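Coming up is one lone chain in structure tokens, specifically the form predicted on its own.
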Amino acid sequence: MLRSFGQIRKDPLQYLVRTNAEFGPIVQFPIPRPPSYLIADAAAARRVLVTHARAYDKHTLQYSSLSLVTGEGLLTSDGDVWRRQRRLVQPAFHHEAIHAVGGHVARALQRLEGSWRQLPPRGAIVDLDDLLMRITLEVVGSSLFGTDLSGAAHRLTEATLSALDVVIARARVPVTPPSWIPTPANRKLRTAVRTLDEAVDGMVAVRQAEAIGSRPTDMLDLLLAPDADGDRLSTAEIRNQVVTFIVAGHETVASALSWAMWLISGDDDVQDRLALEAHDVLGSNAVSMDDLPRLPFARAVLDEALRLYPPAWLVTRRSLVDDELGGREVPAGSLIILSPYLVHRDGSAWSEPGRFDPSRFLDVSTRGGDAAVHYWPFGAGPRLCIGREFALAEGTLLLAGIARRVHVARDRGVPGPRAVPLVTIRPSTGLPLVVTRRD
């Protein structure tokens, strides 16, 4: 490991693959304090986080460097604490919260409209992943708090990668100095914390200054209601869920997107496939929830990218009592380390594990059931992401709508992105696509 330092500092995600695939699928690093693990067994990965669930809880580096963002939201908190939050903040995604999210992605797309009109008949480059940022970004402010971020989506997205830049620099050393220290790194994270702060604290003034039963409710509505038995969060709780969701809410997908992306753009047959059957079910209307399960493939093209590259790459928990897993004694206190990424390009469970191939999704089996140990992009378990269904509709409508309308092309110039594990895979360079109208 000492050997290795600066790849572990430099590329982890590569670390971690060559780890395993030297030592194998349950790795113990020789680390004295505290026992860690690199678990990339897909039957022990489902023990820690579904069948025993219970025995292991968040306190890490990883959560405590992300809560120096998002505070004790949903995200990073543990126990009792979660548990509430998660019980006042479930019914913001019920069915109908969910059904609403197809009118703001066809109101963004619709802005999206005069950027493809500008297009050059050659088409032009345009970097994708920055331009996914800033749309997903306005859907998950229109969607859950009723509010149009499209004129700060370039501060807040600033704001948002620049505070995870620095909760990633301090997960991946063990020392690091104390957040009041003024460091340049804490100054940075300290002026990105302000931005969204701000940004959150006009939502809630607007919100309580608006009359109950004006609009439809939303998420943001009912974080400042009580729930039935009269419990309701506090002003920095409503800060940390607010937090949580512009952070999380709109990078993970945003990344999935623009993986999906690169990955039809070296394929001609997958993105035409792709481009014909959004032409059939959406034709020249705005897209839909109700259009959603007529785009099978759209959807199995998000799965492929979410398999390749899942966003939260890297899981980690924290055993509370003795355990054994996959045959290995683990004692408690250990840091357990766990890969999506490695078990998705498992070559015992996926034939041709690297290769992009959307149509093994197409068999809606491989996303669920017995299946759902080898493929779990959005964790798995009590702790199963609760903007899951929000971020696959999202995700499955703005692929299907941007593909009718243009083609993407790799520049044949420019290097293709390398994977850098942040908070979530990030294209290393942003994505430059050449894009072209369709028409």
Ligand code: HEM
Given for the second form:
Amino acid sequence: MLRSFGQIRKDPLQYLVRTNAEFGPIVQFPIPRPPSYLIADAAAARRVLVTHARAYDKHTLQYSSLSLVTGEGLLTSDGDVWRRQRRLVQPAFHHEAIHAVGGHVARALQRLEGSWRQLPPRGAIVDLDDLLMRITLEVVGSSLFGTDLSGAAHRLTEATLSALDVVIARARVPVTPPSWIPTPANRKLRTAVRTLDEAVDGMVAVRQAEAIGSRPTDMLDLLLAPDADGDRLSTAEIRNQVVTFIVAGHETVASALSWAMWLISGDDDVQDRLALEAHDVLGSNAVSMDDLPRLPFARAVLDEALRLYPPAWLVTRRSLVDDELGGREVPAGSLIILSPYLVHRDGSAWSEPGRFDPSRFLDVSTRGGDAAVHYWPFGAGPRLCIGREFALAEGTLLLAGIARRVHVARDRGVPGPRAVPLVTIRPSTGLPLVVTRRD
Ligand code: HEM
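Now show me the form predicted in complex with the ligand; what you just gave was the form predicted on its own.
All chains and molecules follow, beginning with the one already shown.
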């Protein structure tokens, strides 16, 4: 284990892949405390996430680091606190609320298309990763507080990203000073968190003073509303949810789309089919949610990118009671490390698991792998991603909207990106691709 530390720090994803290949689907790491297991066995993972979910909580290093930014929000809370939050937050993800995502994507695409008109006829190199990070931030921002005109939304997103930087940097070193010691990183974190708190307080105060119905509803309005029993989230809880949505709903979608663009840039048949479908369905109209059911191939490309590069590459839990996973006894208090990356590439469940083949998601009978067990990019069970429909709608429309306008190709001689696992799996060098207009 000591010998492996360098490797774990350098490339944790490949470390997991090698450990799984060498020691099998259930591995106990030889560290004294807590007992720690890597579980790549799909049935055992399902037990943890779905059938015995109540025997596991999220009291792990991964989630406690994240909560330095998100506080006790939906992603990091447990038990009764989580159950109440999920009930109060759910309306913000209901059908009508998700429907608005189409309009936000359409506006983002419109601006993008404007910039593509400047592309020279032979195309230009564009960092798609950077571009997609900006677009997905814009979409989640306008969905949350589309009608905020105070500038607080902008300050809030900037502060969230700055706080997240510190958390990522902390995760990369084995020992970090406690957060109360005023190191430069801790000071940066504290300033960012203070800005976050002030921005949300300001925004909530403005909303509470406003007349209801004076403008279109956004997700923040839905978070502020009480439920049928009059229970409602406090301002502090709203702050935690808002920050959670920015953290959980921006880089994840960008990561999935970046890898989708990388994969199609290496497969012109897939890319042409995607462009043709987009052209047939969308023509030159603005995208809308009504287009979604008619874009099955765009959705399949996204599904396949999420299989090969699941943005949430690591999902952790703590066991609350003694349990048995894949025939191994696992004591209470263990750290359980699950990785959809490993499960999605399991050769016993998927045919040619390393091959990019979106059509496996068009015809369930040829896909191999039982979706509920062998495919869970959004997690599974009670803690299933609340933003799944949001992300799938946004991702499918963005993919189709981009593919109908431009062709992307790899720049010859430039090596492909490595998958770097941070909060999500990101391309190591950004994603510079040659982008050419399809006229
Ligand atoms: C491709 C995009 C996305 C992926 C791959 C993804 C993945 C996941 C996964 C794997 C989990 C479960 C974590 C666990 O069980 O420990 C999760 C939970 C969550 N996600 Fe997503 N997510 C995506 C997009 C979004 C979006 C767009 C939002 C919000 C706008 C969001 C908000 C959340 C929240 C709040 C939770 C916690 C839910 C709960 O525990 O009740 N996610 N996500």
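Between two forms, the rigid core is defined as the largest C-alpha subset superposing within 1.5 Å. Residue numbers count along the first chain shown, from 1. These numbers come from a predicted model, not from an experiment.
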Answer yes if the CA of Met133 moves 2 Å or more between these two forms after aligning the rigid core, and no otherwise.
no
